[in-house]
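One chain follows as structure tokens, the form predicted on its own.
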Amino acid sequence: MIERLTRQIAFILEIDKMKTILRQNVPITEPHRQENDAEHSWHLAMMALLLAEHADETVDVARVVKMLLIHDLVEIDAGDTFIYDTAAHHDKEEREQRAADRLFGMLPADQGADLRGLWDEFEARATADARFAHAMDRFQPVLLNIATQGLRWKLHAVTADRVLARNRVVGDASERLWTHLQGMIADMVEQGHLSAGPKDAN
């Protein structure tokens, strides 16, 4: 039992590093700094608690929250890969699989297998729970960009057509949220905070 507790505590201390992994988005009230992975994961978990009623299929909210709290742990080793950086995605899966092996391997075997199973399920998106968790993961950065008038989209010259293409998975879990998201993006284009993209350029 002491060895089990020692491994659990070592894992708890290791994942504190989540607080140092910076993402591309910024907190709404602190646009001078980037949010970190721990903030992101907490925000997603709260979103799942509040928005699960909009899922197209019934989801187990507790399982979704677990997925959202662990899905980015691998970025402790693999780093955050910007969703619109296509070049950086070529080895993303390999980097994250190695990280998952190391991190979940730190835990007692039963807990490590349980969390690794949830992480694999999230990545595969083959269940209603995983699809909804993915929808939250994609919806949150869009909300933060909208709330900051497209601050980080403008910095990286991201256009509306790319935002829509990369976030279509929201519709795999909730047609209502996807429809609402499309409307918000259209409003951003109309307000001049987001370029429509090459196909609509004059």
The other form holds:
2 protein chains.
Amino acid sequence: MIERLTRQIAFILEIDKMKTILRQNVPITEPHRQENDAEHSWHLAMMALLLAEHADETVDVARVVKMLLIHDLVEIDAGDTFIYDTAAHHDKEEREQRAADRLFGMLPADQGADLRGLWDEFEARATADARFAHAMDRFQPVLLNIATQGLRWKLHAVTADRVLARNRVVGDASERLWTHLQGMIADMVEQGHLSAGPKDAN
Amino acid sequence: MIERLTRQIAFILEIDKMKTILRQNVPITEPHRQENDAEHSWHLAMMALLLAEHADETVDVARVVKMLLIHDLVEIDAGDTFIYDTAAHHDKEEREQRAADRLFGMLPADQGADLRGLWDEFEARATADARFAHAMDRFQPVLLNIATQGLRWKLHAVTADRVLARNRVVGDASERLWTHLQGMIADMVEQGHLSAGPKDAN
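What about the form predicted in complex with a further copy of the same chain, after the form predicted on its own?
Below is the entire complex, every chain and molecule, led by the chain shown above.
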């Protein structure tokens, strides 16, 4: 049991690095800095607790929360890949698989297998829980962008058609959230905070 | 349903402020800055997932995780009160109750009451779930201090006897974690990273 606890504590200290992995979004009231993976994961878990009732299929909220708490751990080794950076995506999967081997391998075998299974499920996006977790992961950056008048969209010259294409997975989990998101994007275009892009995005 | 969703999204944007509430600990690999409440809450939720097996009484891990995700939300209005600052603790409860009224009041009534009940339970520390959540909340700063050779303990001239007195609540939830923690504190004193204090702390 002491051997188990020692491994668990080593893992808990290792994943502290999530606080240093920066993402392509900013906290609403601290737009001068990027949010990190620990903050992001906490925010997604809170969103899942509150928004699960809008899922089209029944989801196990506790499993979704757990999935979201761990879904970005692999970025400790593999780094964050910006969602609109298609070039960096070519070896993303390989880098992340290696990271999962190392990180989940630090834990006692049963716990490592449990979390690895949940992460694999998230990545495969073939279950209702995984689809809803992905919906939260996509919805949150949109909310942060809306609350900051499209700050990061403007910086990266992202257009509404790309935002909608990237976030269509929200609709795989919740028709209601997807409809609401589309409405918010249309408002942002109308208010001049987001360019409609090559084709009309609405 | 749109009214519910609008309230939920307003709350999700409001609690983004957790990313700006600084605590008296530092990320292990970024010791030049303080960790914030969002990072801290994520870390505690992860600890609960991994360490629940060490609880003396059976705990509902999903409830503990949810409790930990929300336990510091009141600090959005009330701020963080340093655990060793006894002066600031006199009106802490009143400030936090007002904060809870406002924040949980933003949500649809059923969800607000659910989260408020869970926060009240955490504060009362009268259930096994609440005691284990508190144990995580105390254990994490100790781990961060140990991993940074007592950085914040040295800064605030905190001694081993005070660390042990403050963290005794870990023993209310898990004899095994409490024994392990005491051993780690003794090691820190031996290695010269923590002063034993007025009386021998071990």
